[in-house]
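A lone chain, given as structure tokens: the form predicted on its own.
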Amino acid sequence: MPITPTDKIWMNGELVDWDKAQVHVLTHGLHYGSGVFEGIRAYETADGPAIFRLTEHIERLFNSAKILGMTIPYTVQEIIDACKETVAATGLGSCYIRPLAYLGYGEMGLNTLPCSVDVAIACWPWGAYLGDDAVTKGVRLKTSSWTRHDHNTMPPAAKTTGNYVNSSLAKVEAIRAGYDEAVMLAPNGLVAECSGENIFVARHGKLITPPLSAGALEGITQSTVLTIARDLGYEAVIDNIARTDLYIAEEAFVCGTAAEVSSVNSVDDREIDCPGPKTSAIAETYHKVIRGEVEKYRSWCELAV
């Protein structure tokens, strides 16, 4: 999906013009994938633009950096405030937000200890990642030939820039084969996640989503959905899912900041009822929650101004 430029990008403590937000070609992160990032959304609410679960996203950014051995030269609160400042500078009611911390220019080689850490935050308008009709029409999934990272190869718990080469290979493979998204399996063959989303299936009336041990990222939207589902009265658990569980699921959906809640209509050409009743109810509630329309979840919406 093309990026629509906005006026400013936050870089190392100041707002700079979009076209001047540049890095040197020898920036370490460009060569070695040594960076961490988040994907966050701001939504228009009755009180103005609000960023959904901003604090949790920035805390995860810092956790990813810690796993990578990277020290971000700002506090969590300073990056939270910078995100709000950047959103406000765009003048947009709704937007996608990309904070990025990466090893910068000045050192080259695999020893990252001498490298500086730079931080940037960009915002731009972005629609539904898997399509505007992904809730009702559903998306087609393909099990990828690419295996999700093992915990002792590239830590899947960290939202690391280099990790996403793995996801990109799976995504492109699925699209070229005529599908919308890829399902990635762990080295032991269990379902981990999709290339950019967590996955839920309904089996025997229960909603199941894979654990971190299977290679799934600890999703903030995943956590949101688990809370909403349980509050709606559904049994929702974190547990292992086999590939065949996808084929015989009563219903299935994927979720993430970019994809929001998107139903699944098939996996490897095995059709799934779509959209299922649980998926529809969760998606409907989710779209109200992110816009600050449900009082019990209002604390998840942090005003940008």
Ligand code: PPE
The other form holds:
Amino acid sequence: MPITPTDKIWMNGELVDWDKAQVHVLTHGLHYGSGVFEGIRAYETADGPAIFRLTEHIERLFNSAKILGMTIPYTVQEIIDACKETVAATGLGSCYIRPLAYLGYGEMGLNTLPCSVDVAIACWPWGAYLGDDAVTKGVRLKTSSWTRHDHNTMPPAAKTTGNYVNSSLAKVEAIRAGYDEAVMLAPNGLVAECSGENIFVARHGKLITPPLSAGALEGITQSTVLTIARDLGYEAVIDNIARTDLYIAEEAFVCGTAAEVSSVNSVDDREIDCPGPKTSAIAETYHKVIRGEVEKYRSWCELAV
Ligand code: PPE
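What does the same protein look like in the form predicted in complex with the ligand, given that the last one was the form predicted on its own?
Time for the whole complex; same chain goes first.
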């Protein structure tokens, strides 16, 4: 998806012009995938632009760094403030925000201990990740021939840049085969998640989404959806699912910051009713929640200015 440039990017404590936000070609992160990142969205609310669950995203960024053994040279609060400053500097009401911490220029080789850590935060307007009609028409999923990382290979719990080679292999394979998105299975054959979203199925009236132990990222949208679903009166749990749970699901949807809540209309060409009633109710509520229209969840909308 193309990027629309904005005015400023935050780099190591300063707002620099978009075109000046550059790195040296010998930057460690470029060579070894040694970076951690987040994807966050800001939405226009009645009180101004608000960044959805910003604090939790930044806490996850620091946890990803901790898993990698990387020390981010700022506090969680400093990065939270920097995200707000970046959104304010671009003047955007609603946008996608990409904080990135990566091993910088100066050291080469696999011993990362002497490496410096650079941090950048960019934001830009980003449309519907899986297409404009993903909620109503649904997306076509295909089980990937690529397996999600094992916990002892590339920890899937960390949102590291290098991990996304695995996601890209799966995504490109699915697109080339004529599908919208890939379902990734863990090494034990259970469903993990999609290339860039968590997945939910409805089976016997219950909503189920795979856990971190199955190789899923601990999604902030996944957690939001679990809360919304339970408040709507649905039973919703984190539990393992098999590939065949998807084939005979009453409903299925994927969710993530970029994709929001997008319904699934088929998995490996087995059709699923779409959009199902639970999916529609959750997507509709989510749409309001992120825009600060539901009082009960207003604290999730962290004002950018
Ligand atoms: N799993 C994966 C693999 C993943 O990349 C994401 C986010 C999620 C689950 C959902 O996490 P959360 O955003 O906290 O609900 N994927 C990001 C897009 C990846 C990309 O760069 O492209 C996102 O939604 O921002």
